[in-house]
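Only one chain is included here, represented as structure tokens and corresponding to the form predicted alone.
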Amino acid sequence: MALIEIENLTVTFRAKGREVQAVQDVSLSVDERESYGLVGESGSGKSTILRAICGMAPVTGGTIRIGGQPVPTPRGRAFSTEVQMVFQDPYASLHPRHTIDRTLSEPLAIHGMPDRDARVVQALTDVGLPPAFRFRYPHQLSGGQRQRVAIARALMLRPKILLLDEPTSALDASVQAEVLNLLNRLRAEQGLTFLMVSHDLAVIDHMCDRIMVLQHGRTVEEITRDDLAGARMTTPYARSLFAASADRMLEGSERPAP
């Protein structure tokens, strides 16, 4: 069943008299605990189609539904406790003057919800946390530590849908792949569903069951993972993709330590 349906999605931002359309005529649908990737150059609209679903982007055109329901405008408090974002910079997602604590008990303080010392705590140690980080403010935390506690916010609600929007490119390679793995196993223990923004072929294929390739705001074609890893692809662009991500891979095996 089709946990997330996009219908021929148009996003069009105006300003000064101008008129552009960030994303044009696109259309997918994400099975329930299924994984689903966007990618594509800068300015393709793979993140303004998850910040259209938030309402952060003007839809000016088609249908987004959840659980098979348009989704409302303003969003309002029940689709908060469906769908929930995690965004790139982790370090400015958070409130530099508010405690972990305090960010995390926000939205159970919000939404009126009972014991939340003990979600607090118990979200800190399902991201791999000790309950003591509860009491530190962000700048005290790595980037890595911060991504953790961005996600254990985002889950506070027990939503069914993750957005992420490039939830690693800012971190060290070597902890993109503690919280990906991390992302990994939640989803699993969860039973959650991802709609996942990367530039990165490589997180896409480690995360992703399918994938759609997007230019211009318009979609190039949709491929599995299978496709993927077998660089089976329609379309000169989506292999230009792939080309391109295989040889920075290569690049940064090839780089000498420092």
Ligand SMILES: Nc1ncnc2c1ncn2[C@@H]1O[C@H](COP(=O)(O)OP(=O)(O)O)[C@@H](O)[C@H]1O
Second form
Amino acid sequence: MALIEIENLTVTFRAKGREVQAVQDVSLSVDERESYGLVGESGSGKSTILRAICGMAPVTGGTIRIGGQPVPTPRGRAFSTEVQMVFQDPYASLHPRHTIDRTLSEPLAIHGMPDRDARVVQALTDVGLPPAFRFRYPHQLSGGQRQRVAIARALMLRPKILLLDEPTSALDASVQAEVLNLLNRLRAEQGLTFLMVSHDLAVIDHMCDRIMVLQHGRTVEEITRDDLAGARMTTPYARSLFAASADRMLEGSERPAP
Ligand SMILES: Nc1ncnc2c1ncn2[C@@H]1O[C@H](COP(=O)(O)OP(=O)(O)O)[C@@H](O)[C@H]1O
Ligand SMILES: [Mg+2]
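Pass me the form predicted together with this ligand as well; I've looked at the form predicted alone already.
And the full complex, kicking off with our chain again.
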């Protein structure tokens, strides 16, 4: 069964008498345990789709269903036990004056969950960080470690769905691969469903079963990972996006010997 169903979603921002159609008539469905990617250049509406699911964007048309039920407005507490979001910037997403322990305990406290100490230690272990990191502050962590904490926080309530908005694009290439592998492992272990945004088809190829290509807020084409690997895109736009990513991958593998 489809866990996430989006039908004819339209999002319209109104600012200073001007209207921006950030998302226009987009439909997609993501099965339980599937990993689905949204790609497209900057401004194509990728983040807006994730924000619309979380109730953080002005939806002016269409429907969003999770587990067959239309999402409630406001989203409320039950929604946050099912759906969590991880943002691009691990420096901005953690409170600088809260310890990691406080950051990870907070969702448990809000939802009145027991065994908070044990759950925090387990969450750190799950994302490959030593338990002693509880007592640190964000500024004492590297970018990759911070993003691991952000992922741990998103998983504290054991959600079914993670919405991932360019979760590794602020990290160095080697750290990026580690965090992507961590996400893949957690998806398998916890039976998670991913809806993931990236402007980088190499990342999407590593992570996603199916992919939607967006341009100017509209669907250009939906393809499978096999289509991507075989360069079987049907539209010139999707092909040009892929060609740009393929060039970058080549550059990465062709560093001159020292
Ligand atoms: N809060 C906002 N107010 C007005 N326009 C916005 C807002 N957020 C996004 N937009 C516009 O919506 C479009 C899609 O943005 P976004 O979803 O952030 O793109 P992407 O994540 O693909 O880079 C862009 O034209 C952007 O300028
Ligand atoms: Mg974005």
